[in-house]
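One chain comes next, on its own, written as structure tokens: the form predicted alone.
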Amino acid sequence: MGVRRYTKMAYKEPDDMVFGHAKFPVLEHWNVQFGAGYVVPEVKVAPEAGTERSKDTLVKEMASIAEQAAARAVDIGLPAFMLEQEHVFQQTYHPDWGYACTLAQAEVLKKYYDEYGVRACLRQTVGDLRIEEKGGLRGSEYDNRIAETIEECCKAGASDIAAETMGGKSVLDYGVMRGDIKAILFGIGYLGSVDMEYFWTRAVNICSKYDTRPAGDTNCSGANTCMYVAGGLLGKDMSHTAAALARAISAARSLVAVECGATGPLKDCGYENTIVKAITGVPICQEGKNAVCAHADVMGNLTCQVVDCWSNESVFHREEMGGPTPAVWLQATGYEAALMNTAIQTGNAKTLRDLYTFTDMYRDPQGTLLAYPNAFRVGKAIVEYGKDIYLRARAAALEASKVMMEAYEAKLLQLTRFELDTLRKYTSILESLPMEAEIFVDQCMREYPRKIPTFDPKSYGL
């Protein structure tokens, strides 16, 4: 199928969005639906270090993770859940390993469905092994192995396929280190979008041959890098307003997977997912307060606001006081999803949505940006220039700047001098950039290839 650009919003008003409901629900194995009126809990656990030393030990580890998650689901009465497995290098590099690990987990989940009726979907998130300076992003050995592994996972029973692609990463990293918002826009907004179209056109075609959904992507390598470098309220390595601008740009980039045919539920660590859902109406996974096992953030409640699948973040497979980590963290996400589902059943969903949102909306610029009314505004800015991957990314950043400045001037959001100066400086630069993609790309190509040795323009058809 071709690429379908979005030029209008899926929802008429931001208030139309609520957790557990998506305009276009997705059906996966065992009749689990995402966005069909309830929230599904998710758990993902990384294998214990050392188990990747052989195919046999890794397969046993994967089966053990699935077994412990499914057993806890039965034990506490969860009707359904998603098990996500983010691949270690070996799982994607060796397609037969990817097949065997997926099959082992699918068989465990089927056993629990047959014995107890618990419905579980299995997500396989392939690793993006590609390296620009070592063979490039297109047609390299690493690139080909990713495609083979996606196909093997589909054959073995994956319910859906997700990814965290790395396109534009070299330029983005330069932009973060040098405080260069133009490089951030070029890396995430333009190069990232070009690579997404290449990657997801192929992934959608492979999944279409099987009973496997092409779920979606996340800008973990870009906007999440900015979020982590910005850190908490003590962090000064990168301003939080700059991280928020990068997040808005990333929404225009992550949208490309859906434009290529991805159906959702979108990958959980895509904090930009609220914006993408507002544009497309596809269901989303999201992480937040139950990602404390992996990182700190300043909007752990807010990210619950319009979620369809509630996730933790990767935690090593090990024992905790409450049991093995697959069991412990599924229990945590399961109880949060149960609260949301009870709110839906009792007619209190929008009240709980707004409590989640207002808890974090003005604690940090990133929360202000991603609060669903403001995420909707950024989505509208994107679709206004929907057919131009550069202009829509630039428009997203400029709308994000307006959102933050309005909240600051209304004395709802506090900004330090560092945060405010950065926002004003970056906004001025963004406003000065050309309104023609060709001119912008030409400017970037005169500047960044000579400054960034790891940047390979051929990987983007440039």
The other form holds:
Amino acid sequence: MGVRRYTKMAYKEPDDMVFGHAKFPVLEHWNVQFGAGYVVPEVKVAPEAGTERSKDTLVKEMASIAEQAAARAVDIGLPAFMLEQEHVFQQTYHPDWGYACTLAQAEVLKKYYDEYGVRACLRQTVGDLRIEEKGGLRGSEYDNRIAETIEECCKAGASDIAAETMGGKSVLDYGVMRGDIKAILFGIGYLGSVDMEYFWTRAVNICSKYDTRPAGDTNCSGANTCMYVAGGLLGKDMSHTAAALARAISAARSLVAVECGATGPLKDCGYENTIVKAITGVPICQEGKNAVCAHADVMGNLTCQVVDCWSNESVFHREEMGGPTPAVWLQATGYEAALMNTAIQTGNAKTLRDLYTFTDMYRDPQGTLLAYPNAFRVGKAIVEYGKDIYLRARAAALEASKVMMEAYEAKLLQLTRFELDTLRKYTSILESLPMEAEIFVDQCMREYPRKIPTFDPKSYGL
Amino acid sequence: MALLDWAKKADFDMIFKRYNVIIEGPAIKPEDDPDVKKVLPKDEPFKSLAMSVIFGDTEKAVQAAKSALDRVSPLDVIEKGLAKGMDAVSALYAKGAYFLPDIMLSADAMTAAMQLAEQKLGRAREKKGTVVSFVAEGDPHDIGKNLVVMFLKANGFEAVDLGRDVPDKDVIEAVKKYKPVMLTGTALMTTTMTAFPRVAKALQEQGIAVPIFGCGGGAVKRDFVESYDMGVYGVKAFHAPKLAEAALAGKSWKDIRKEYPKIVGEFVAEYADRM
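Provide the structure of the form predicted together with its partner chain, given the form predicted alone shown above.
Up next: the whole complex, starting with the chain shown before.
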């Protein structure tokens, strides 16, 4: 399957988007559907430290996580849920471990489906082990093992495959640490998109041989790094307006997985997913207020706005007062999904959507950018230059800048001097960048390889 | 659309408060900040050297160093000019007036100018001590380690950067080779942070005692880092040089654990019980 670039929006109006509904729903194992008129809760739990010491201990840990989640789903009456397992290093590095762990979880979910009819699907998120300075991103030992593990997970019964690929991260990190928006654009928007095409063309091909959906890829390593470094309102490491620009750029990059054939639901920590859904119409997972165990973001309600699968992001596997964490956090996401599904069933979905959005729309510039009417605008800017991975990423950032400045000038969004200065400075730099990808890449290649020792241009065909 | 109507009517103060905007004081020049005034040299050429670092202007720092080296010793250029600028930058960062990119650009300016001074000196400036830094095996996330290395270098330490996804045995070999005053390990994930106790145990078995500044993303916590000998939980990357200085002054890993807030000189919520 070739790469199909998006030059049109899937939705005509932002108001057409609402949680639980996607233009192109996805059906997975045990009759779990995403975007088909209801929201599915998700739970994700990291194995306890030390269980990775052997295949046997890790497999048992995986089965335990699945068992505890499924039991709580039945205990509180959830109709359906998704269990996601983000791989630890060993799970992807040893394909046979990946197989055995997936099989153990799939068997537990099937048992509960057979016994109670609770519909549950299983996401396997492979680890991106590749390191540019250790063999490169293409064809290295790590790279080959990822491909093998994807195939093994498909064989073992994974309902879908997701990833959080690292393409462009060496340059992105440099940009974050030095406040260099050109490096952020090059790292996420250009290099990230190039690597996504490599990774997802292959992943889609593997999944197509099995009853496993190629789900999608979040820019966790890029835009979430920015969000994490930016931190809360008193954070002093990165401007929140800069983090918002990085997020807009990441939408142009995360779109590539869908262009390669990924179907969604897009992975939960992709805060850019609202933009990608507006463009493609594929269902999305999201995290927010029920992911406080993992991320302290500043838009906990807003991310519910158009979600199809509501996640807790990640939590240690341990005991809380309310039970083991797979149970506790599925309960939290399950009740939130139930609220959204109640709103859908009673005809109040759009009102609830707008309440979710409004609580965080002006709390922070990142929320302003991602509020669905504004996310839609950024999506339109991307498809206008849809065939050019550089120009569309640049256009996304410039539109994001307009969105934030308009909200600031309307006195709805408050900004600190640092946030405002950064926004103005970065916008001016983005505007001055060339309108030809070749010239931009040439400029970047003259600068970044000598400044960033871990950047391997060959990994991107440069 | 309801959102537009709500935006006109809602009292945002009842929904959220942007405290960063509320507490922001008037804009002042960095050199007018009282903490900067305390460390900023008054005389030339040192003031110009320090100011070029404060503004993170590599070109100006190099020019100032070239010009200063005709008049004063390379060591004075470094100690009385460039290092004072970096002290000012650290003060501005600690109080929230400067942000991470500012500090990185200042470090770049200082490094470029210092290289000129060291060329004239004919050798590298004597470093305070050596620290070895690594990212745990199986972990590709290195932004935290890069920050630690930058802060250590900017504060006069020799920072040996082993990179990311570093096998335990390479860390142990490096400790034996460089004999550092401190070892720093960073990890993002629960299952990669387990490298820290493995490394600590292996070092102990070989009779090596060195504080291991362990820090990282959401997974690494104080109770974990203090669950094995030699581990010191690092809260902020910029604390690393102060802890290394404490180790250099002879404090053991047990002392550093106990006195962490005192050593870094500020309130640290994670060590509230030891304030």
